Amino acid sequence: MTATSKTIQQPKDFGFDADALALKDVAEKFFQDNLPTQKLHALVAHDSNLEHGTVSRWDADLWQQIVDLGWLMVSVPERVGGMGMSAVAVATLVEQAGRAALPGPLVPTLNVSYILGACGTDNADAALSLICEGSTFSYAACNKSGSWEHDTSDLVIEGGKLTGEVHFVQDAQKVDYFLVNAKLVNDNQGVDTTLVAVPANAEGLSIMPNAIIDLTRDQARLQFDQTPIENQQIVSAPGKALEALRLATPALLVTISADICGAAEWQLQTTAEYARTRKQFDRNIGFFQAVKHPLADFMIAIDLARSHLYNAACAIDFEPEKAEQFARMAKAAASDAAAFGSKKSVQLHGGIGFTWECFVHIYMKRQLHSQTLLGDASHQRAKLAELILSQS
């Protein structure tokens, strides 16, 4: 992140520069050429047996192309070999990945890079260097109740051993490392929230996949049984993990919101095209108000969500003291757009919209999943109210 302690007024164009626009164009063409919707459907929806809901479906060769393009490094600071691009540029990349419903750990890895960047320790920089080399990460913090609060993890490190369970870990079957949120028990200093980098093949770690509706992602419960932790794996400074997580929270919300906005744009364009070509009563169905009005409402919802998205991303770059407020507004608006658009995209496709062969169900399921990540719209508005009241 490029935010500094000194506030700079946001530019009128949200800070889009030539690099951000070039990244958007390259990403858009890459996904059009390499992950058209027909290929996506064949990859993740070839099997309609719900008993196989824990399977991780993705194209490892396609993912390697993404790594080779350097997209894992876009949010990694330049001081450790990354690109250090703006949050606005990162959002443009993720929006295109969401529009393609990319099956891969791009968002989890980008989010971890923001957390590691906020940690600012030598061990965190070493972990960032792993990302620059192509390694992937996912943040592991949720307790059994699904709390996204940063201080509610049930994991404990005591005597150099990590024990306990963490839930709802994203793309757990795809990543190389987990950034684990745990309580470090210290005889002299008590209990301290700590961030630890743990390899996916670590001793004592069991990955137990969940069955979820989202065909483009996987999710798992991690169980640690006396997993050994070395000092170099601890990436947060003593007593500073919660502050690092607080600083990174706006970026985490922005990346998920960008993914939602991209997927929503696909839903809108695909449904609008269907309305222009499907005929009923000797007219294209888009002629009827019952079809055209919901599509217009969906377009407005996406525009609202995208405006909030880039306002929040720009705040990370220029107005860090407002970034969390704007990011929670963005996630709330994006979740609302996802809920409305997913319902209408299926409904307006008529009977075919409810079939497995129709592509819209892939995006509907991804959007339902994305709405809950880091909290849905109601959660974000409640947190927003707390934040505003605390400042008054």
Given for the second form:
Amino acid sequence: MTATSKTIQQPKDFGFDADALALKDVAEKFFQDNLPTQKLHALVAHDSNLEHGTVSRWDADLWQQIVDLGWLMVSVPERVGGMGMSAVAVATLVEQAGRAALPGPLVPTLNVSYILGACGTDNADAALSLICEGSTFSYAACNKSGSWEHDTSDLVIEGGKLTGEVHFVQDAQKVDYFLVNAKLVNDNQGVDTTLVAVPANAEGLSIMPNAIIDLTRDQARLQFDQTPIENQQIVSAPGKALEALRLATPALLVTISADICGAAEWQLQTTAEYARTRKQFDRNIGFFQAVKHPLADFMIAIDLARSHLYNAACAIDFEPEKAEQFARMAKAAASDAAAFGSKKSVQLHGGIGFTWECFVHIYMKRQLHSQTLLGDASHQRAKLAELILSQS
Amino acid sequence: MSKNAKRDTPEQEEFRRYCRDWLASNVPAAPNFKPLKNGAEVATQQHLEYYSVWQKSAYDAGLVGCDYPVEYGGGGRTHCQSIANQEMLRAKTPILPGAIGLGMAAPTIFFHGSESLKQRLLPKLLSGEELWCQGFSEPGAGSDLASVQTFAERRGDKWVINGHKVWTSTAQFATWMILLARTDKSDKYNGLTYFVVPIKSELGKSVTVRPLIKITGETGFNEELFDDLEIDDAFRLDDVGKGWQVAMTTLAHERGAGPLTTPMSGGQGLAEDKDSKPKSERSEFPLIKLAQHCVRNGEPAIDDPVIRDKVMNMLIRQVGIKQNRRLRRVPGLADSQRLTLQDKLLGTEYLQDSAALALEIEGPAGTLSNFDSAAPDNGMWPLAYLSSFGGTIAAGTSEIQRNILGERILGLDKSK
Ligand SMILES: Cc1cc2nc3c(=O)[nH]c(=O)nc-3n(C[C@H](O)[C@H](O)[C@H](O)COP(=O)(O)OP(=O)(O)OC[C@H]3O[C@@H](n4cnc5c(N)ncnc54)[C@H](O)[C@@H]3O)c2cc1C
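Since the one above is the form predicted on its own, can you give the form predicted together with its partner chain too?
Expanding to the full complex; the earlier chain stays at the top.
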């Protein structure tokens, strides 16, 4: 990510160069071949007992292929050995993963790579090298009430020990490391928001899985009890963590929005296919405007959300001072499209849509989860208003 | 005296007093599982036993089936079921498990069954000793119910049934099924005939019942395969070829628009606070409490003006539905059919939208299921949201309900 303050114009094509388009095609084909919905269903929905909502279901072999393709380091800067691809390229990769509802810490790891990239310290670069080697990360910052702000973590580092609880940590059972947001008690007894990299098997760390509705993710509460923190684990520069998080925020919003857009396209295509083939009253149900119009509306909503998505991603690289406001728009548009489309995808399938065997529920549940990550649509609009109104 | 009581006929007044006396000492203790809100939710043997005992005792006391004639096991009263319903609701009794029997099969049998069928079937249906299920939908026939293909072939005074029914609530516990079958392939609507068929006694023989898993991961609806099920002609309702008309009686009652009042109770599942203080809008409306408890941007969610607006909008909808029901009962003021046909749509979409709003209020905690101890409101909202699609799909989808309103009430052209 180039955090230049000089304003450059956004290119007309959003910056979709040959590399970005090639990545999109490769990813699309990869997920079609390796994670068709049938396989996803067998992987995450073979067990319908909600009591097992704490189980992390994923295909470790498939994940290894993704690591081997280098997709964890697409957004890692080239100077530390990453691929340093544009944000639009990353967005289009994530879209394809979202379309396949990929279980695995792709978005969490990409997000951490953006935060580490914004930290710009040697320690952060060392952590980025771990990502290049295939290690996975998840960002841990939420307090108990699930705050979407960056400065509300309840974790404290004092005397080299990390203590406290952090909530709603994504894919916590799958990742190798957590990027932890904590308050470091400094020499003057003040506190500085600080980012530290903590291995998942660290001393004093308990991972307490949540029972969740989304079958394609896992989520947990982390409990730190006097976890020792060495200096080289501190990845943010003193007093600069919030600044790094602010810089990375557009990218975090872009990745989750991309996931939502991809999943929404699956919902649209699957439901349209059903409407083209399911017959009632001697007609394919798509004949009826009560079926046709919501599908058309959903399509429009997805395309608007994708346009916002690429605009925001492009701004990250070409118009950074606008990136946050565009990314807030993208997340709001994507979340609303998903809420509407998920509802229609179940409703328009009729009775079969109400069953576990039908695939649409997997996506509805993933979308419900994604909608709330990093703030739902009304939160994004509230933040957008703050941004717009603070401009003179 | 409640407002309702003021308009009672002498028979109703006496019956109301009787119900109150009986209910004062006969409402069973709450079960040791989470109380159910309607009969279609019966899912375990434990549920079945608890609620069947209740239905039998309410039936024996005369509170269930009071308007049915005595010779069919009823109470032989006039317009008294609504009184019993009001009093059972007020006393927060458990729900009645035989909802499909009471609400759909009983009125259909009453209006279309032979004398001997009524005498044979209604008493145990009303008492809840025999449960019923509704075998209408098929894989290829849902909204277009008249396209059912399950075939009944006449052989002397027997019928031999082959076919596949699906989405059948509570079939796993049912003794009987009301069945819409095809008896003539050449005529869509006039080629249908309506039967009552014994399924429990045929299980493992000519009837297979397979559980289907719902979007929530729960069981509760089923599919059934009929493989040469042979039944007596005596199990036919009304004439051969009149199945569609008979089915309309069932559907009218399913949608609460039939002439017979369905026995209903079920205050218990809804009762949270036991004190009998008059309820305020606020205490009856769970989203307010939820929004007070959940924190958004560091403040109680209810202080967020956007959430506040959405919650109030939902409250207005909830009150609107109640007043809509009230309006429909005032003769001469409004078209009662027009209002009645809106009720299912209003109610089911309200439940769906309010559950979606609850998830929004909960924010990240809305990702947690009912098996997570940190979930607000015991994790009921994600499940409520998923379950709400049962409401907007079953018994005529929302899309079909809108077609019905446009076509039957407004006289718009038929879309089919
Ligand atoms: C929880 C649950 C319980 C049920 N219990 C029972 C039961 O006990 N017994 C029983 O017999 N059935 C039961 N059903 C079945 C239910 O009645 C059917 O699912 C319903 O009628 C829809 O039919 P379908 O599933 O075939 O969907 P379809 O009819 O295939 O509908 C698919 C979509 O197309 C739309 N559509 C179809 N036709 C039109 C049209 N003309 N205009 C506009 N839109 C249209 C529908 O609204 C829907 O969105 C149950 C269903 C559910 C979900």
